[in-house]
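The data below hold one chain only, encoded as structure tokens and taken in the form predicted on its own.
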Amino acid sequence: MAVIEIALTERLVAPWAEWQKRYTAGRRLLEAGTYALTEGAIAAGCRVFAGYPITPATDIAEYMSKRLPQVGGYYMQAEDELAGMHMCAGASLGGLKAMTATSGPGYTLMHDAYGWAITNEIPLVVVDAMRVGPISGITGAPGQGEFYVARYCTHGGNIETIVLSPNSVQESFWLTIDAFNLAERFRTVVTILTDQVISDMFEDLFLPHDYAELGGIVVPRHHNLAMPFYPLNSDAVDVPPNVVGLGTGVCVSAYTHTEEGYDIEEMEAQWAQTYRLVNKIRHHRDQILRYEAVGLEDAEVVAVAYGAASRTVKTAVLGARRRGIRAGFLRLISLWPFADELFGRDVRYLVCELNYDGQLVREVMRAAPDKRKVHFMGKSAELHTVAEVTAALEGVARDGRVPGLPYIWTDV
């Protein structure tokens, strides 16, 4: 088989592509993804953590219980995940940046608090370290079953959400800072959808010497002290978050509200609120888009993945190119809003994800020019091997289908 000699183009579209060039003085450690998430939160100015322990997110709570007192912050052990998220929302309304962390079973318990925080435009960061399901599944095995749950994270609809996913320990640090920045700018909950592999594995981690020097990249907490507290019918971002106290008089409610925050039972108010909650995100999608791409320009088949699954998929793509296959690699970092614009080329797509029901693949089918050219490669509880992805790339490129492989599902 001929070898392709075309130079590969690699592109990382994310704020930390520049940040990690700007900050080079610091410490290098061998640490876990949970540790990197914790340090990213501290660096971003998080001063409150409330949550309930659950594998594989428990280490985040343990690290935060140690680190927050060192920086003047507060750690609270909640009676359950729902209470933990409500505590974080209250802390954020009181003027402090806050974060909670959980895994799938706890994540589903948070949905009432999710809607409460989104509707009241409360900045928060929530970490979901996914493990294989359904329900409690296996605590020490990775899964990607909350792709849609993270998008539709509460009842009632009429919202948009921001969801980011890292694929390394180092990226977990920078991405967590980014998540806090987006939460402040968009006045909403930002979910970090990581997984058991990225959370638990140890890798090289660079941490800047002094987090105070990160002021150029960290969005500070400001307070909105005057009306309108809820700018209805507006898609504006960078509106300072509301603060309860300081004489503001802002009201917080689970119901449709006025610009002051008072309950109201009028359709015009519901429409105005929905316009705000949906379009402050939809109309600024370009400021949320993050991805990594390799060799897309000449690719005839593009492998798509996110999180831990993307690591072996990328290795397989690079190997396939050396074997003469015009393969490309696309890693989604911002999962929601979904990056439809990345799937405009009429080529074949191979979507690799850690579930058997097919979740990410359905969005790629919707966004791609021809859904018949979108192929599913689902696996559960362990990563795709490089050999499996290589065989799939060869099969799609040669025959237009994924060959039969043990433990791999292809039906959507």
The other form holds:
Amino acid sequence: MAVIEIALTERLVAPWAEWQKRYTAGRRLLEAGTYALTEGAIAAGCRVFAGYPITPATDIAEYMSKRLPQVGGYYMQAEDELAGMHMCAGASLGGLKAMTATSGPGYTLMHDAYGWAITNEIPLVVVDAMRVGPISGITGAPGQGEFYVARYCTHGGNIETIVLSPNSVQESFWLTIDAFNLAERFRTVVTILTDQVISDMFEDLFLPHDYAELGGIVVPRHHNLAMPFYPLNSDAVDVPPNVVGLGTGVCVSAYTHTEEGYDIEEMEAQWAQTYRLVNKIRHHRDQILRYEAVGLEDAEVVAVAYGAASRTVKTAVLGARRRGIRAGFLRLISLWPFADELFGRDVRYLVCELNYDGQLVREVMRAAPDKRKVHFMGKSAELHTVAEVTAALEGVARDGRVPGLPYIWTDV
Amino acid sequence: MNKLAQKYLRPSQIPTKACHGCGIGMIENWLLQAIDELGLKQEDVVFGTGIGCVGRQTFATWGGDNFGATHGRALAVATGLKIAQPDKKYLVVVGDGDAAAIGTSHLIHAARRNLGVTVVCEDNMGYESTGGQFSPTTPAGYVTNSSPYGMVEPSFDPCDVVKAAGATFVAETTATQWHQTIKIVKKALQNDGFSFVHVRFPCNENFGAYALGTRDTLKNLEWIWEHTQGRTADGKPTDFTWETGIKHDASNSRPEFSKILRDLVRKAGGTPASAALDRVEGVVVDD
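Having displayed the form predicted on its own, please output the structure of the form predicted together with its partner chain.
Below is the entire complex, every chain and molecule, led by the chain shown above.
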């Protein structure tokens, strides 16, 4: 095959693409993703962490236990994950920014608190450092099994969720600030889906030397001191969060609420609440969309991935282009709301993710013009190798199918 | 509406939605009396509840700030609130399901931490809002809608549990003991630490109807009173006895949890973060 260099169009659509240019004075470190995530939270103004130890998220708790008291904050080790997230919700309701971190087995225990915080529009950041499952699986191996769980993170439906996923140590820092900002602006829980590779690995990390200088990008906590506490039938963002303890008379509960926060059993109130919880996010999808793309404009086959999996996939795509395959790369950073608008071109898609059951691929099949052109390459508990992705890209580009490699499930 | 209700409650949320003859409204009135006698104002107290009869009937009745947590997690929410707003009094009013079943681990650990809240466990001895099933505080042997042959499990006393866990104030009382309850709640609220007040009250619709065979409020109250005395009205010994009164008072004997965390911040060289701001109108920025 002749070697043809195809011109690259690369873009990162995320707020930190600009932040990275603006903040250049600081420290360069060799640090872990968990460290970067912790510092991102501190920089964003997080002053409360409550959680329960679990691999591979425990390091975030340990870093927090050291860092928070230094900046006036509070670390709490809860009796379980249910308590951890409820404590964070309480602290945020009391006016302090808060975060918790866990992994799959702890994540599913948080669904109660998720529903409560989302319904009551309490800003909160939850980190899920995914490992391979189901259940405890292998504690030190990466997985991407909570793609759908993070979207449907509580019972009862009638919600929309915001989920972000980083793919490097550096990005873990900026993305965490971003997650806190979105949580404040949308008055909701923002989930960071990271994974064992991105959270445990050490990499080059730049930290701005004075977080106080990040004032231009960090959204501060505001307090809503007056009615309406829950704007019904409204999709407005940047509504200040409610605060308990300042005597506003706010009511916060697990029930369907009125705009004062009283429990109510009338369908009109239920519809009004649902309209708000769903549409404050859906109507502002453009403000949440974050992704990285290479060669999307001319690609005939687009490899799609997120998180750790995207690292080897991107390398394979760049290599394939050098060898004359019109391959493109799409890394989703905002996983939910799902970026349907990025799948408008009627081309072949190769979706690579760290599970065998296929989760992200189902959304791509739904969003793409022709689902028969969407191919799945799952891998469980370890990253795809560059060689595997390269072979799959070649197969999809040439024959419209993934070659039958061992241990790679393609039947979705 | 009585004067205390006018002073402290939300006119739109009272009278209580509880069933006829339920003790919840009466106990809440006593709580207000204790609050009033301590000179506390509406804005001094954050009122928290859980799920079930007690959660549903008391949520949003308080005129100040209210929260109704998910089932069992009121103390976890209160823990977060307390560290963000440490100067408030937290009155967490929950049922026996919240305190003694689904939320017991949070109760134990809040007691262990000496979290500065007063928990009032209003115990109607079963899951009554779901139709009358037995709970961990239903007396053994009694008939409920999920123990038609009599409750086969032994019951447990949440006072013993929180005392063992380190609660600094523990008391037990009933809906038949007005003055004792007010005295106890006042003491509980004055403890800068974890206070637990266990108040048994009758459910006429379920526990009364199925376990005791009557929906008569006075008869159900009498059954409770007899069990605090150890003998029935006609002088026979009761099948068991509830010891009521203050069971453990170590008020203000060890540091309160949020204070421990604030002290830790100072030790680490920081200034404790707090969202307790000067009150202003409209939107304020805290940084």
